[in-house]
Amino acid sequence: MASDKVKTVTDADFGESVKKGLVLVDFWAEWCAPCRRIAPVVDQLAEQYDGRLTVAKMNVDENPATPPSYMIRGIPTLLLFKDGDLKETVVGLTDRDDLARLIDRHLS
C-alpha cells in the first residue's frame, strides 16, 4: 500500500522538487525486485516524517534524463538532497534504522 506522502517527480520537475528542505528521491522501477522490497520502507519514512522530509520516487524506465546525471547505474538507489544539494546516497536495499539515521543527521 503506497503512502499518499510519496511524490512522484519526473525528469521535467526534478529540480524544482528537490531544491527546498530536505528531500529523499527513491529512484526504482516496475520489473526490480529489490526495488519493490524497498517501497514499504520509503512509505513509512514519508508516514514518519511527514512534514520535516519530502519523499519522492523516480521511475527511471520513464524518466531517462535525471538518473545519469547523478551517475544512477543500479536501483534502487536513494538520494538525500538538502536544499538542492546532494548529501546521502544510498545504493541497493537497505533498513529502515539505517535510513532513519541518515536522516535524523541532517534534520537539523
Given for the second form:
Amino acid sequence: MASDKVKTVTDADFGESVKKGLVLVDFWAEWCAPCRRIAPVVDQLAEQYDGRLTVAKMNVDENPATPPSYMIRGIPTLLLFKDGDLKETVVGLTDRDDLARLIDRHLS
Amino acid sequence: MSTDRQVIIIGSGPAGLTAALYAARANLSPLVIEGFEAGGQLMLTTMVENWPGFRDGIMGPDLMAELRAQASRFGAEIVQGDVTSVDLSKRPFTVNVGGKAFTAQALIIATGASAKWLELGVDKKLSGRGVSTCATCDGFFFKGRPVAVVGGGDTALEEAIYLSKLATHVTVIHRRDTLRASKVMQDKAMATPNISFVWNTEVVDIKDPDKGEVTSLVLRNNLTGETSELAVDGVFIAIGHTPNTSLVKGQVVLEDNGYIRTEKGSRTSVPGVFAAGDVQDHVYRQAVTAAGSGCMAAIDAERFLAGTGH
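What would the structure be for the form predicted together with the partner chain, rather than the form predicted on its own?
Shown next: the complete complex, the earlier chain at its head.
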C-alpha cells in the first residue's frame, strides 16, 4: 500500500509540482519489476522526510510527455528537484541509505 | 522475530526460496533475507518455458511469487533488506542487515549473479539513458526506434525477440560467428523479420555521453579490424553474468573465475556455510538447477546441524 504522503503527478501538473522546495519524483510503470521493489523505499522516504521533502510518482505509461523531456530511457528513475531545478538523477534500484544521503545534501 | 536462528538464507531467487522451502519443512524455521533484487533474475524475465511442470510456460515474476508463497506456507520467514556484511570467522555466524544483526548456526548463500557490463565506462555512464541490461524493464522507451543487443546467448536472443515487438529494428552484435543460444531461441530469432545479426564484432564505444543519450555504437570487426558505426537509440547488454560474492570474498574459497567453490554437494570451505544457485554455478545457470542446488543446500545444512547437536 502506497504511503498517503506520496502524491501522484501527471504531464499536466508536473512543472507546477516541482517548482517549490525539494521534490523527489519516482518514474515508474505497472510492468516494471524493479519499480515495484523501489516503491516501498520511496514510501519510507516520504514518511521520513515528511514536511521537508515532497515525494511524487509519475506513471510513464499514462504520461508520455514528461519522461522524454528528461531523457528517461529506463525505470525506475528518480529525479530530485530543488525549486524547479533538476539536482540529481538516480537510475535503477538504489539503497535507501544512499538516497537519504543524497536528499540530506540538498536539504541544508 | 528472533534474531538468533538455526538457518539464515541470503537471497530469494529459485535457489534461496527452494532452500527455504526445504529448511522450513525440516522444522528449521529459516530466515530468508531477500536482498535488494528480491526474486532474482527471473523477476526481470517474461515467459519461462523450461520450468518443468508448466507445459504452457509461466511468467518469471509469477513463478517467484508462487515459490515465495510456498516457502512461507511452511513457515519460512522472509524479510526485506540487503545484507551489508557477514562474519563467518566463528559460529554462530553473524549476518548484518543495515543496523540489525542476526546470528545463525548455518548459513546458505544464494546471492545469485548480476548482469555484466561492457567495461567501457561509458556504458555505465549512459545507463538509463539508452544503455540497459533489461529489455523487459526499459524496452518501452524504444517503441518505434532502432536498438541493438550485444551478446549471443539465450538471454541476448530473448531480449532481441522481446524488443523486436517494440523497436523498428533489432541488431544483434556478437563477437563470434556462432551463437551460444539454444536451437529453439536461434530459430525464433532468425525467423523474426526485424532482427538482424552482425557477427565477429565487438562494441568499442558508445556515443554520445556529452548529449546524455545513446546515438550510435562504434563497432570493430575482430577478424578484419575494420571499424564502423551503427546508429541506434538504445543498446541492451546481454554478455553474461558475474557472481555476487562481495559479501563473502576473503571468507570462503572462491574458484579462479570468482564463483564460490562448493564440494560434496553444497559445502563451502567454511563448515556450516553452504552455497546454492548461480553464485556457485558457472556451468548450468538454470532456474531449475538453482532450485535443485537450493534443495541440496537445505538438506546439507539440516545434516550439519543434526551433527553438531543443533
